Amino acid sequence: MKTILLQFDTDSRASSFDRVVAVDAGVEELFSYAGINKDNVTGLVHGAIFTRGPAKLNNTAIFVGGSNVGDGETLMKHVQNTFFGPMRVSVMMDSNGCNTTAAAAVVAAKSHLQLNGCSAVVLGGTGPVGQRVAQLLAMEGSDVLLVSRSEERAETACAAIRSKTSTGSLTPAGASTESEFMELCSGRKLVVAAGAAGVCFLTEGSLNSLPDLDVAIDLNAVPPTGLADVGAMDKGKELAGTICYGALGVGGTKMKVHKQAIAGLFESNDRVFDTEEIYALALQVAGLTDK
């Protein structure tokens, strides 16, 4: 029987990125569907669930994705609470690669870093990635300071990622000035930039004068970087006494993830790939998984 991938795309046209990376992954046969919402996705699920027996249904699976994050988290939900008793299939989200992003972006940190108590500050922290970013450090045990130019939508990130994770602390911070993030930054084992494009927080030669500093991590691939002194293609190269990682440098973990997470829906069909599940298959893939 043939492995059966439906891609859910909230947008108009379905993502050509999701769909090479759903064959690449070793998908038999792609179904990509664009336009998707929670008020028309009800009746492809229905046709997912209910054309195989529950035996074979491990061979069907479901992929939500688009530029949006927000619709994406409420088409996820949708989607699950279409699903009853053994009428299921394994569904994975990874709108805008948010997921498989922040879990990349986290293994390269705790690749050079004991996490557990380590004192972090993620940029551009309220955005989708870096709210995962975030959580993920948070659950590692890191001392976390979310930045954000507005301090409310900093607490509110927090509050949101605290209902998820008891584990690490949290903490809220409003920045709009290079000197701003620099003070912030000072005295950090670890920051990374999760801004949307074109945002620059740190301009070239900013991170000599953070001498505490052991890794920086930014992930927008679009000049200006987040921090200017990171390359796209960065990979553990050091600068200053720090390890840089660009998003390019993070890319072959990412997409190392994606198409592992593809293939481990067909598993069974029960599986759901998230933000923290998509975290654990990273740690494996990293070999990190005892550390």
Given for the second form:
Amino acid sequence: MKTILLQFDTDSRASSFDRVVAVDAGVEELFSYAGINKDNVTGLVHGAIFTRGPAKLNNTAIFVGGSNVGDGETLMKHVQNTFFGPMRVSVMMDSNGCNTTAAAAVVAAKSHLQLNGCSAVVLGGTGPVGQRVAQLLAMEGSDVLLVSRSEERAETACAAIRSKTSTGSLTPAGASTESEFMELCSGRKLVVAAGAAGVCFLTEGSLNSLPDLDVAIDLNAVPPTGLADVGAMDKGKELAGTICYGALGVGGTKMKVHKQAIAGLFESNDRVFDTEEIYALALQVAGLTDK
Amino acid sequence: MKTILLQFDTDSRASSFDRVVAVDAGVEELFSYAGINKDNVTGLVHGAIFTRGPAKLNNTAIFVGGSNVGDGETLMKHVQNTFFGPMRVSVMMDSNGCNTTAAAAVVAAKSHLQLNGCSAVVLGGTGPVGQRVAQLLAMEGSDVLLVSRSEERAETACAAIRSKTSTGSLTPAGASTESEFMELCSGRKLVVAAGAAGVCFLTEGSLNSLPDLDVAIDLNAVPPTGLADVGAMDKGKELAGTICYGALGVGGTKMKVHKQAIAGLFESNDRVFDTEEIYALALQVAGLTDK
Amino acid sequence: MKTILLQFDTDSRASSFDRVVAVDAGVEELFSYAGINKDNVTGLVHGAIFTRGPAKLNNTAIFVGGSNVGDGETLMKHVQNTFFGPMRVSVMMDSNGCNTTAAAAVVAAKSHLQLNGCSAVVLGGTGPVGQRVAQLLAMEGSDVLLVSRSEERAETACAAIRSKTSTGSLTPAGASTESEFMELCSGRKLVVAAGAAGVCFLTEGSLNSLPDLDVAIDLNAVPPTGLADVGAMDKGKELAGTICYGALGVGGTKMKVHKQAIAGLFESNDRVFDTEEIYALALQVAGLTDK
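Structure of the form predicted in complex with a further copy of the same chain, given the form predicted alone:
Up next: the whole complex, starting with the chain shown before.
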């Protein structure tokens, strides 16, 4: 029996990136659906769960993707709510690469830092990737400062994350000028920039003024990057005593994690790959699993 | 040369159910098209018949599906009218599972009853599945009472069926209350309920009042079922002297027939799998072929 | 690693013709996208070039198709402009079969004529296929008369072709009556009819009045054909001293060239199959390569 992956994409065309990765992960049949939302997905899920007997349903799985992470989260919930009893298939959510990117970033940090108790700051912390980075750092026991242009939104994001984890600590902060960003980063060991395209938090030369900073990660691949000192290709490059990672520098891990998650979907019919599970996989991929 | 199935679905998204079944039936390449109707299908059929020489066209086939059976019937005709001479491929029509469901239901009945001369009643007989059940029963020589809320529509359906078969007999009837339904079922050996979702013809305990009834088949999978005494999972279960089949109880046969029909499409380039041909296949699958 | 072809179709449904040919050319995974234009293609190209390392990008390729050649040309340019450095995949453009048809037609002529210095006339020369036929003939050194209903459009087409080749000669002409068409064909050795469906340039018996004509090719498959004396199935058939080819007569070569071009896309990650490259391939297929 062939493995089948149903790709539910919330955009008007199914991501070619996700399709290539699915094929390279070994999926034998890929059913790509575009423009999927909670109102049109139920019948498609039924077609997935009612065609092969429960004992064979590990050969069918669902991937939720698309550029809009909020839409993906809603769709992911609806897909899971459509399952009942043994009538379910494994499902992964990675809209806009949010989960695999966040996992790869935190794994990069963990390969250099003791995250438990680590003072970290997440710039652009209310965006989909930023929130996930903050969540994973808190789960690792870090003391996380979550920064947004709006302190109110930062607080909302912190509250949402606190409902998911009781470890670490989360502190919201609002900032919009470079001097504010510098002040918030000062004394921190880890900074992760996860802002929108075109937003530069720290201009060139900033790392020189952050002597306590051990690791700087910028998840923006398109110039201007969020941390001007960090290049998109940087992968553990040292600058002014800080180890730097750019978006493409964590891309290798991200891609491996994405493929292994897809492959993992077919191990049983009840796997769920969302933020936490994808991070656990990223730790394995990086050889960082606690034993 | 790989086998290619072109799935023409009249809905805005191609049925994932039909896609999974196609893959499980061994189709090597599945081209799924959604939103197909008579106005946009011609070029797609041309692409199917003009690409491989006539001698190889048995490797290409067409499946017509979607939730609307009337639209599927129109599309099926148009697809067949686009063929000419040897420029044709095999084609199957099973919108909303109408043909495979009807075939599986009648085969279930035939495994317990002598259908020739059998007094049968089809409740919800003007719907797409009901009409096909009535047609197949008439072809088997049954004396069929076709029941609808509207006697006029019942008469129209009977006339349509009579144009397709000269065996058996078809009698239209209008009914809308349970006492009317009970009266029409009284003395009959076979009742098949093929009404719309949510329509209950006979409430709980009715089978006790139908001592002549040998077989009761309810094709509605979603509660409330059409015959309250019949469970969706029933498969030959006896209750009050009546053998009962629910929608899922005939589902195994339906699925086998669907797959074998898909496989049969590639045996030559001129096969047609519509109501009669699919029933003939169902008889084979069930080991009921007259010899 | 599986070969992946991304089909970018400018029509609202991806051509089933192009899909079947892609499968028969050996493509292992076909990602078909419909309704593609310059505004929605960039992300899809990024997904193609950013998923596999540059060293493996020869396993991914792009096909641009659809019924509108102008839209395909615009899309082809945009796809190529999205590539940068080693981040590119091979790409083929054959909207409405324009390149493979033109190549097959000129190859048919070349198998009978010395094209260098040959006096040729292209009727319907401003259409997508006609322009390509004229371009290829000029590249072969022919003296080409490019005929259109509008002399102004004929001149524009000639100027466009001259910017692509310095060999041969191109002369525009306007004509709209049969006597004008006959006069322009008189004394020429090769005539290619590439007009729109339904346009008949030369009525039955015309070949008798063109004693100098050696080869007549009509690329219109649907009656009325552009040259009434030429049948769609003609393949080197002689009539009144003229060797005739119809649309289906050049179809075998066209199909072989189409498949070999698709296969050639995967030889490296920087192949471009447009008019000239597809013609070079057609010469190979026909065994006419100059050595």
